[in-house]
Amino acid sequence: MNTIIRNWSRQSTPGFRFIYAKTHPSISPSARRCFSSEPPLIITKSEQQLIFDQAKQSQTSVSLQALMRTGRGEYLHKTFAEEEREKHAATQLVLIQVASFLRRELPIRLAHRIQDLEAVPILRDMESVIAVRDLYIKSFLEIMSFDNKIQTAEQEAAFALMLENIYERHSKVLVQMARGAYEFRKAVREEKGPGLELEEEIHHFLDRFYLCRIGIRVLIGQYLALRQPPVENYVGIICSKTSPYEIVKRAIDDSAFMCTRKYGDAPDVIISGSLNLTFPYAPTHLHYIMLELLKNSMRATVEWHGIDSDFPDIKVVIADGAENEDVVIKVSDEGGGIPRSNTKKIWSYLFTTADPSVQEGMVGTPQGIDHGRDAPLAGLGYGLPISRSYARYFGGDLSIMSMEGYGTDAFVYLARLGNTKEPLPI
């Protein structure tokens, strides 16, 4: 069965990261305007030891089952005697359990982002990048201050008050990481380039970040879920029957959407496949990658073809099997490829084939948006590589093949079990 969805028209001092940003070589008088003017937020020696410390411990990895298990009071036995879960609801041990996990893991997962914002060569020294690792620190500090054991109802329910505005402050953080890419292209690309082996490193350290902001997000996320009524099929934010079907033809909305209000047109798309399926997973992070994947072929369809010609479909195929490890989405369009050359390239976070003006105007944005239909057809550049990690953050990948001239297949791969654990790095 086909169905057609037609368009509608390391801790290093202030003074070292300073002085480090106005001598590097590849920085020329000219850009070095990209760089913070502002002093970084000033802590004490003692914050400090108290970052080293947590970020000297090991994170802890979760999967997708165990967020759900936990949701559901599998693992409240661990935790609580008898005596202790007859005197209260299931639920409101669940929400305490998960607090108290959150603030022993949270503090760790901060500190070891922090000292990577700090250990990242250039990068560490653009404004928007300070601004975020000074966020780390603020929301890391608050964490720190709060009661080391939540053990009853007024705690937990403070604790969610503050990872509410936690969450809500880091909400930019995405584009704000993005805005310093862009300003690190700026400042030294214009100049003598970066050069392959600190062009790498900063690639693998955004990796790092953006993969980690994921989980942490995830976290807090599923948290501040659970304390809400309940929502049929939803455990927290993983909803134990997402139809990819359902997702994808919101995602196509939402493109249609911004590709028609870029050129006045959008190609139609037609899905085929297991449009019945559903299994346990995140929507919103397969809503993400649906709809850069989605609005790339549109853009690329009406930019290869023409406004005025009648475009080809778009083809969406949904693929499963009872004995497939994996649910597999294809996304396929014939608007002319990418030539071979650029085919690592569309990787990175310092590559975007977007429009320097809409990159600007970004940029000046002093309220970004993470993503979604109110962000332009194609911005920072960031879409394809954050795509991945969310793709990879419960164990999928998502991977493209080009034929220059012609088309592009991009393949969505997500794991059907769950049981994967969060690939957190160092």
Contents of the next structure:
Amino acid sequence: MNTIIRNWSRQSTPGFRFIYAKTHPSISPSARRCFSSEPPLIITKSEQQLIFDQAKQSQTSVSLQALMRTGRGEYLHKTFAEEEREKHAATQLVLIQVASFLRRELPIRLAHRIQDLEAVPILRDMESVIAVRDLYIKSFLEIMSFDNKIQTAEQEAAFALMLENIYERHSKVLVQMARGAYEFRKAVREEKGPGLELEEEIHHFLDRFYLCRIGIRVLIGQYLALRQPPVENYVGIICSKTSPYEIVKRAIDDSAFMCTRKYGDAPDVIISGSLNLTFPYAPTHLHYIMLELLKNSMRATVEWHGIDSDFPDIKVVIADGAENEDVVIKVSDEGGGIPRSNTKKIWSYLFTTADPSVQEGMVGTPQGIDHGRDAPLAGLGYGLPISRSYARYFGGDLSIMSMEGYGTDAFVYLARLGNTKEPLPI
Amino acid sequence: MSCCNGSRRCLSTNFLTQQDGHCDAIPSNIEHILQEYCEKQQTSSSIQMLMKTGRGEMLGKTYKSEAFMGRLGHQLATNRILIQFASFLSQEIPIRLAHRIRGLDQVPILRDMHAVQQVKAIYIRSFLEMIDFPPILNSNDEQQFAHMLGDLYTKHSGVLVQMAKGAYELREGIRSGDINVSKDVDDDFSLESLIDCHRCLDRFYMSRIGIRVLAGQYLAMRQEPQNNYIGMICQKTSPSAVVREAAVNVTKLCIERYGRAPEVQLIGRLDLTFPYIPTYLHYIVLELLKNALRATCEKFELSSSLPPVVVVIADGTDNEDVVIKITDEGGGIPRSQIEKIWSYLYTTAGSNLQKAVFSGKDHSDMSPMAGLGYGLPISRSYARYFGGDIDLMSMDGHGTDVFVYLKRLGDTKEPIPV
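Return the form predicted in complex with the partner chain of this protein as a structure block, the form predicted alone having already been given.
What follows is the entire complex, opening with the chain shown before.
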């Protein structure tokens, strides 16, 4: 009844690899009738055991500083003896060191996620969520089937290729999970909406899930970036001279473009404060956060004041003292604000101000665009909670304070020293 | 165990003559009555309710508001409203006092501080005095009750400072090693990790606000009516007027201390009015402006100009909240310190300053609480009391934004701690 699937990871054609089983415990009747691109996955008992064993191990949190130091080769002595270090180029050793760490660490993290995906009530039976789970299992098994020890440049190169594929394959997970949340809301609405407890549990699950996903993608992204020709000031995806001012400027351009495309015009943004400040951070993360906040501010300002009026400026302040723990960026708008009772909802993955038809459209597209200029202005409603996860990932935070009838202030806290470890949930 | 009035009177007078301002354990004969009252539920009120009561709307009979609003001279409210209110208070206040006494009894370490013992003694005395009071059946009884309550209200006005003194004694005790705390105390400011103490103080103050609002409201209603007022509640409280007044006071203080003061700019809904208790709003705004102006002056000590402190008042038509935001560029606070500023057990004031301060009353324009670290947590309790809140966001190296949320319709019930 349970068919064993061998070496499927080496095949590249989808749709032929898996055999549907009538009695798989986690497939709901509706899933059986679905016409998703791939039929549901079956795993063997031994594979289940593998996942179980890996999930029992603890995840290892890494700090931004550790990522940088590793990338610069400052920890090579921890893995390699002196003679080895003299024989090979530092960069190659670094890559081997990082690859070895990932070979050990990634399966643990994936296993934790798989278990979580299988445990969350109701959501786990949604078609899209099952697809995500299957994707994670597939990647997990692929990595586990790779050599246990990575010691040569050839092995490391093959490992990198595998991770590149996995990274690519997983890029649509954000939208897929959003689809899953959407399916959940539909399913539960038919039964008069989710109870408060259930909603909270789902929210915490999604929060954990996305935070971990960021972690996995940072680790892989960092490793793959290290294999590229070095860029000045960069160690992987981390730029030691990240300039909040430059990033904010770019985010303003992007958000103004999107706003103008939708409404015909966009408010001005004034930046003040420590314009010369630089510190080590992952620029893509900061850009995502700032784009999200500016998008919201611009949309609120235009909708509150009306398209034909003189919009009040949006103000951005960049703060930093000499010895400070944090770099803080504040985005203030006069876009009418949100009532205090709604403030909790803006952090929810299950609440969105987006038009339902937009939602349908977004979740319908298989490509599903995570972020970037082509995404709609109010997409899946995920921007804020995800932004907060990005901020928290390296020890920072994101807070939104609103004044109903006036406007909203968003505060982005970024840990300056980069020595906070990833906040990995269990 | 219930006693007849006679034997209760006996108890209280015994207690009153015995105690010399110190109260270790509660005498067992009082313990029973205390327990009896502790088991009763507290009844929470809301601004709406207070106003309705004040207007006589709860009397179940028709009552014309114009009559209330000034035509009757000193007879401001019908006797029946006052009797009704007084009866309610004579039942409710002892219950609340009992709960607080129990609370003070149970908080570890803090309860052993001398100042806290004194407060407990005051509370027990007041409790006994109140339960001693005969039922209120007519205007004469009501007048006597008002007299007693007025005395109590005055007697208790120093409690805020007394409790602050208790916290001070606690801090000194730990610093000197006299008190052993189970947690690691490796720096001056790990004291705020004494969560139990903080929670007790929070509940205590919140409850105290409640008792004083009820008592204050009742006493105010017996006074000459003012336009738009029902007791202490002003139906047309104007945030901008309150801010302007507070700004004048704080600016004066600031100039006295620093030789100059930043400008306070007021923008937004200057015309807005809503029902609230102005004295509390004034306290909150005063406190926040003090912090803002002080921070600005200290950060820009050496420069010739001072950035302004900006106050924004927000409200839409149907909004739940009136929001007041106070923004300064006074250098801000590091994120890791933010939790501490809400603690009753944390202060940046030196020992000597603290010692010198323990003599004044609750509040005045020259609030003796300056520097004792109470301003923020107490302000927040005031805001929360009627369903609002205060939130503080700071930008280290730049400045601080404080958001005061005030419930507009005033139908939130008092948050009465258990």
